[in-house]
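So this first bit is one chain, no partners, the form predicted on its own, shown in C-alpha cells.
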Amino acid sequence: MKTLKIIKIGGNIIDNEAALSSFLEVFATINSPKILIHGGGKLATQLANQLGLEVKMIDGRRITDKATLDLITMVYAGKINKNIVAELQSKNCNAIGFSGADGNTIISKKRPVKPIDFGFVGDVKKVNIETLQVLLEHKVTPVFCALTHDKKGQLLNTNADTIASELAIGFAKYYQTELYYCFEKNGVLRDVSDENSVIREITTQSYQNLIDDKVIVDGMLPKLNNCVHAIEKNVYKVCIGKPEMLYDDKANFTTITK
C-alpha cells in the first residue's frame, strides 16, 4: 500500500515569510503523494482590523458573519493559498489550490446556532476523494485552505485541523495515511513551561489518561481529539511538532498511534 502524507501547517508558520519558505522547501522534496492544508487566522485578523471589521472570538474560535466570511475567503482561498501554490511551483512541486467546494471534495453542515451562533462555520459531513485521487496519481499536490461548502451554494469557514483529519480518514482505505500537524512547538508537552518535555508517544489508551491527569487541556484538546479520531478511523499514524519531523526521525516530536 502506498504512503500518503497529509500535512497541516499552523498560522505561526504562515505568518513568518522565512519560516513558510523554509517549510515549503522541505515539503516540495517529499517524494510520496502528499496533500497540504493551511489555516491563516492571524492575517485575516490583521486585515479585519485594517478594514474596521470587528473580530469576535469565543474560546479561541472565530465568529464568522457574512463580512468576515467574505474577508477570510479572500485571505484563505486567495492571498495565502495562491502564494503557497506559486512558491511550490518555484520549487518544482506541481500544486493546485483547493477549497472544499472545488471538486465537491468536502461537504459541511452549518454549525447549529445553539448554544452559540458561530455564523458561517461548517462541521464536516462528507469527504469525496475521487478528484484528489486523480491528481495524486498524476503527481499533482492539492493545497487546501480552511473553507468547505454545504452543497447549496454556501461557503463555510471550517477548522483546518478537522479538514486535515477528515481528509486523512477519507484516504485511509486506499493509502497508508500519515497525518502531520506542523506548528511552532516541539510536540505535545507534559509541562507547557518546558519546551523539551515532549511526550514522544501517545496511544488511544494513554491519551485518556493524559486528559484525566489534566496534562492535555485548553487549546490542545480539540487538536488532539482530531488526532485520536483519525487513528480510530484507521489513519496509520499522526505526528505533531515542528517541520523538522518531516525529514528527521530523531527530532523531538509526538507520534500518536493505536
The other form holds:
Number of protein chains: 2
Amino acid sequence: MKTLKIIKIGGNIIDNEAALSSFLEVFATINSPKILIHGGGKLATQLANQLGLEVKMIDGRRITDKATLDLITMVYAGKINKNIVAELQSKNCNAIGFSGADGNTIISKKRPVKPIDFGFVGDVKKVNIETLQVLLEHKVTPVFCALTHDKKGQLLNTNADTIASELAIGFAKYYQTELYYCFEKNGVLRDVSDENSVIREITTQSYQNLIDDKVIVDGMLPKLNNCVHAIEKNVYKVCIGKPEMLYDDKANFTTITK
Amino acid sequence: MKTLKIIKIGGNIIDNEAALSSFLEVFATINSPKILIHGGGKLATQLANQLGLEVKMIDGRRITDKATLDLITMVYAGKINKNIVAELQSKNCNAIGFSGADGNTIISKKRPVKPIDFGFVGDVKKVNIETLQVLLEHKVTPVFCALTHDKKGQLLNTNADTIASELAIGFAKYYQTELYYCFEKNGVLRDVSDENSVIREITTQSYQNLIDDKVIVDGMLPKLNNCVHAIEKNVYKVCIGKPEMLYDDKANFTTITK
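With the form predicted on its own done, generate the form predicted together with a further copy of the same chain in the same format.
And the full complex, kicking off with our chain again.
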C-alpha cells in the first residue's frame, strides 16, 4: 500500500507567520500523498473583538452561535485556508482548500442541544474519500479547515483534531496512513513542565494507565482520544510532537501504537 | 464534444437569500458538467463598515489595500463560497469551492501601480484546467469566488466576469462551452429604462456600433468586452440575462455571436 501522510497543525503555528511559513516549506517537500488540516488560532477571536462580538462560553467551552459560525467560516475557510493554499502553490505544492462541505467529504450531525447547547457544532458522522482519492492520485494536496456540514445546507464547527483522525480512519483501508499531530510541545510529557520528559510510545493499554495516573489531563485527553481511536481503527501510525518530527531523525516525539 | 455550462451570478443574486436559493435549486438540476462563478455583493462593504475600514476609491473604482484583500478573502472565499457549496450539497450537487489559487487554476499578475495603484488586483495571465477537468469528469462542480493568485503566494482580487470568461476560454478546446452571465436585467437593453428593449443578438460587428451609438456604456462595457472576447476565443455560446434564461424557453435575453 502507498503511504498517505495526514498532518494536523494547530493554532500555535497558524498564529506565527514565520513558523507557518517554515512548516509549509517542509510540508511542500513531502513526496508521498498528503493532506493538511489546520486549526484556527487567535485570528477568529481577534476579529470577534474587532466586531464587538461577545464570545459565549459554557464550562470554559466556546458556544458557536450563528454570528460565531459566520466569523469562523470567514477566518478559517477564507483567510487562513486560502492564504495557506496560495503559499503552498508558491512552493510548487498543488493544494486545494477544503471544508467538509466541499466534495461532501465530511458529513456531521449537529450536537444535541442537551445537556448543553453548543450551537452550530458538528460531530463527524461520515467521511467520503472518493473525490479526495482522485485528487491525491493527480498529485493534488487537500488542505482542510475545521468546518463540516450536515448535508442539509448547514455548515458546522468541528474540532480539527477529530477531522484529522476521521479522515485518517477513512483512508486506512486504501493507504498506509500516517497521522501527525503537530503542536507546541515535544510530545506527550510525563511532567508537563519538562520538555525532556516525552513519553516515546503509548499503547492503547498504557493509555488507560496514563489517564488513571493523571498524566494525561485537560486538553491532552480529547487529543489522545482521537489518536487512540485512529490506531484502533487501523490507522498505521499516529505521532504527536513538534513539526520537527516530520523531518528530523533525532526529534523526540510520541508515537501511539496498538 | 460534451457541453460545459459556465454560469456567473452577480451581487444582486448573492445579496438576496431567496433569489440565491432559488437560483441554486435550478443550478443543481443542470445535467451537463457545470461551473459556477459568484461575485461578492454587499456583504464585503457591510463588514468593512462594521470594522470601520475605510473604502478607498480612485475615479469611482475601489482600491484593494491589504485590509480590503483580507476582508474579501474572508467574505468571498469564506462566507459566501462555503455557504453556496453547503447549499448545493443539500441539493445533491457535489460542489467544491475554488479560488484561483486552489489547484493553481487561475494565475494572475498584479496590476501595474501606474497610472493608478489599484492595490492587490490581478489581471488573469493563465488558466490551468487539468484539475478542473478531472473533477468535472467525476461529476464534481467547481464553484469559484473572485480571487486569483500570482503563484508567488499572493492572493489577488480579480473581476468575476473576467474569471468566468477566462475559464470559458480555457475550456473551449475541450468542451462545447456555454457562458451565461446572470444579472438583474433581461439582457443588454437598447433603452436602459425599458426591460422589453432587449437586444436579442449582438455580433462582434454590431458590438462596435452599439458602443459608437452609446447603447453600451458604463458597467456594461467591461461585461460585453468579456463576452465578445470569449466568443472570439471560440467559446461556443455567450448569453446575458436573468437566471430565467437557464430554464425558461420564453425568456428574453441577449446572445453574443461571432
